[in-house]
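A single chain, nothing else alongside it, follows as structure tokens in the form predicted alone.
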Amino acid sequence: MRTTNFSSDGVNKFPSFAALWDLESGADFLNHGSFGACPREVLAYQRELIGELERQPVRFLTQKIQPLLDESRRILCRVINAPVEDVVFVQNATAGVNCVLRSLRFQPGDEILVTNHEYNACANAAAFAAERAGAKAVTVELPLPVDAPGQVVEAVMAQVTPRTRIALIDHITSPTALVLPVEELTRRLQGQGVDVLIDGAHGPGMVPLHLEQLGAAYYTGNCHKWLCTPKTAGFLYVRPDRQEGIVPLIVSHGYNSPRPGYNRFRDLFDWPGTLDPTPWLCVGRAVEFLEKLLPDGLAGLMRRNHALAVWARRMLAERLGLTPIGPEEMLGSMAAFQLPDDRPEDRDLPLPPPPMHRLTDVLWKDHRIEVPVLYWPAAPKVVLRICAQAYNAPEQYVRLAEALEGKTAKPRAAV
């Protein structure tokens, strides 16, 4: 992604949206990558929609929620940049991966490549379809920190061999806040017949996505996080020529259902059984709330987010004397440090996932702030994440600063 020069004064000019949102009061969320967080306005009118649904449920369900369907539908793939045909809701990215590796069906000895930096849950959704097959998943480690986008292209082709069936990719990273090189990666990996399996959970809405133009064979990601739809609202989107086999976790009526103006795919998905879907319904309504707190529109929010956060990486690491995980060109709206090393005698056991470190419950009960500092990749490792949103404002990153030092000072030598 470029990043944008800007001083302190040019950020301080983003207007923040904080009273849009109905966060707690008094309190600093730098944390919307986690689960994201629904405007007022989004909210009041899923409960609209709830209201009707519950008023007249047969109704709704078998009569008006197609078409609300398709309306937040086409809406999400004018922002994706994706045909319509080729596009449907899951809960969230985590499902849509699931989806995808437990359609296939893999072979012994067959290989399934991620990352080191991979999501947690979707690495174990890998795990779990190479054990029952007898395949193997294959972790490809990426150095850390990183320093150029190629270290990581050519950190995965090098683990690329004959029995590579399939490639899952993080977008953006969620540990370490990295925008991953996903062009370059696709274009390389598919030209040696390897299929690309992007987790896009941070994707929405953080950065611009021409999902069609990727050519990816599958791409999954999350809309309850950047484009700050009420939670459980994902989608999946896959190549056409992908998408013969891939059926979503729950078989319902679309197997033996179809309907007139809709492909097999959307059949299959479309109606999973009885479910709440007003988060999917919500999505139109999301998008359309962000596409005017600013002039110019998504864009011009994405922009707004990632000069945020690239001013506040460069403060912290100034003042603190933080180390970044990577550099500027692979940051979108979030971006991580690591934290000097624990020492054993501090060091609380971890409960994954993830392991999380006692300074992120030092951080909320001293300070009201809310940021993830974990331990990555394993204890003693320890790094933090910051987010940056439309709600967020410079002077909230200054208190972060304000409330670690002192906590994160590197150990002096001895002497």
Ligand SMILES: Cc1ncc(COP(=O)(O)O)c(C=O)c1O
Contents of the next structure:
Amino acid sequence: MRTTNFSSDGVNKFPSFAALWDLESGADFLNHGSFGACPREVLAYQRELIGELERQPVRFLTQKIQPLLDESRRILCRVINAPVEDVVFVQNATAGVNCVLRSLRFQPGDEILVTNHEYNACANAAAFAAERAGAKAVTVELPLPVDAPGQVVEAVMAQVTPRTRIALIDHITSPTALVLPVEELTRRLQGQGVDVLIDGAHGPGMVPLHLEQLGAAYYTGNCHKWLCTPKTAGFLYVRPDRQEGIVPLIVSHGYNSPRPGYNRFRDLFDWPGTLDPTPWLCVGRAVEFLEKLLPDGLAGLMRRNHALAVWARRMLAERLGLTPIGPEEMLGSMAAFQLPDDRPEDRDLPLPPPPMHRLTDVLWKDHRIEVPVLYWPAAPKVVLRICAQAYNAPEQYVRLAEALEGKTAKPRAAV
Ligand SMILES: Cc1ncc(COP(=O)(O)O)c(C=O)c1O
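Could I see the form predicted together with the ligand next, after the form predicted alone?
In what comes next, the whole complex appears, and the chain from above leads the way.
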């Protein structure tokens, strides 16, 4: 027997802001986590900036850009609580991870720790950096499901050896949607002399960040996911004592052109050659947009999204009997479930990466629901992930439950 009337309970608590986005109509978009989605107002601002740039490219790219970039960095640093001297823009979190791992000089026999929940692209960057130096990428196996944050800490610490140089730790894991205990991991790992590189692709805009206080040697994140900027806005924070030797993937003018008032770290990164800088320049507008959705600003929005993810997870688990992957205390604005193991006849072409289950396509084609279903860690195990952003509402997860129950046999008409 169901104990909670999930649909009416949720509908009242979570007003949706979907009208402020231009997402495909008639569809339930429950996958903000993969690539984010930019609201109409912020896209309009980006178009204004592109227009201004193209009307006078030389003035814009040689004179106007730096104050705009500095203003964007100032606003980003307010959100992530880091000094402006220690933060540079990169295109995305993959670039941030690559930049650190490819700048460091590893010795043969050195070890780079990653977990088996790490995002494939970034785990590859660790494998590449290790291989080319004759070092080793060591993968920590985390349990599935995870019962408590302490299990993650113990599993990681158990793999530390005198050769461990750096640990690449997700702040929020991608396939399993868990907020890892980065504070404790950073304290314990760095206490043993192992620098921590945090892959915070989902961090900004999903969970409160205090990077200076956290004290990790390196933290990279995306603005184009939970801060809702246009795509290709990422950043890299490097603690001052680790900035020397960290070079961008693209070495450019800044290498021999120091500027008054800027440290070398920002000189190196601020001009990576001609590119479209407008995603970075939209950070302020995107933060302002998110801040004004609810009376208590971005903090309130993060709480709302978290509460919606928790609500949806409980509803789906209760209604479908799915196994949630971790405890509620490890949730941000996403949640993942283990589905029953796949039957061999249902298996699809697991095209890596990531090996998507064919249910992803079925849900889209038959029900207009966008939600990732993956083989994880490997077939026959199947994982489904939901996300909750300002444009999502409880009834969308109810439709997902119905689709998974096979109740909505016919596709809904597009509206
Ligand atoms: C944990 C994690 N790291 C890195 C990335 C890569 O982000 P990007 O493609 O923007 O570099 C993702 C993307 O989903 C992710 O979930």
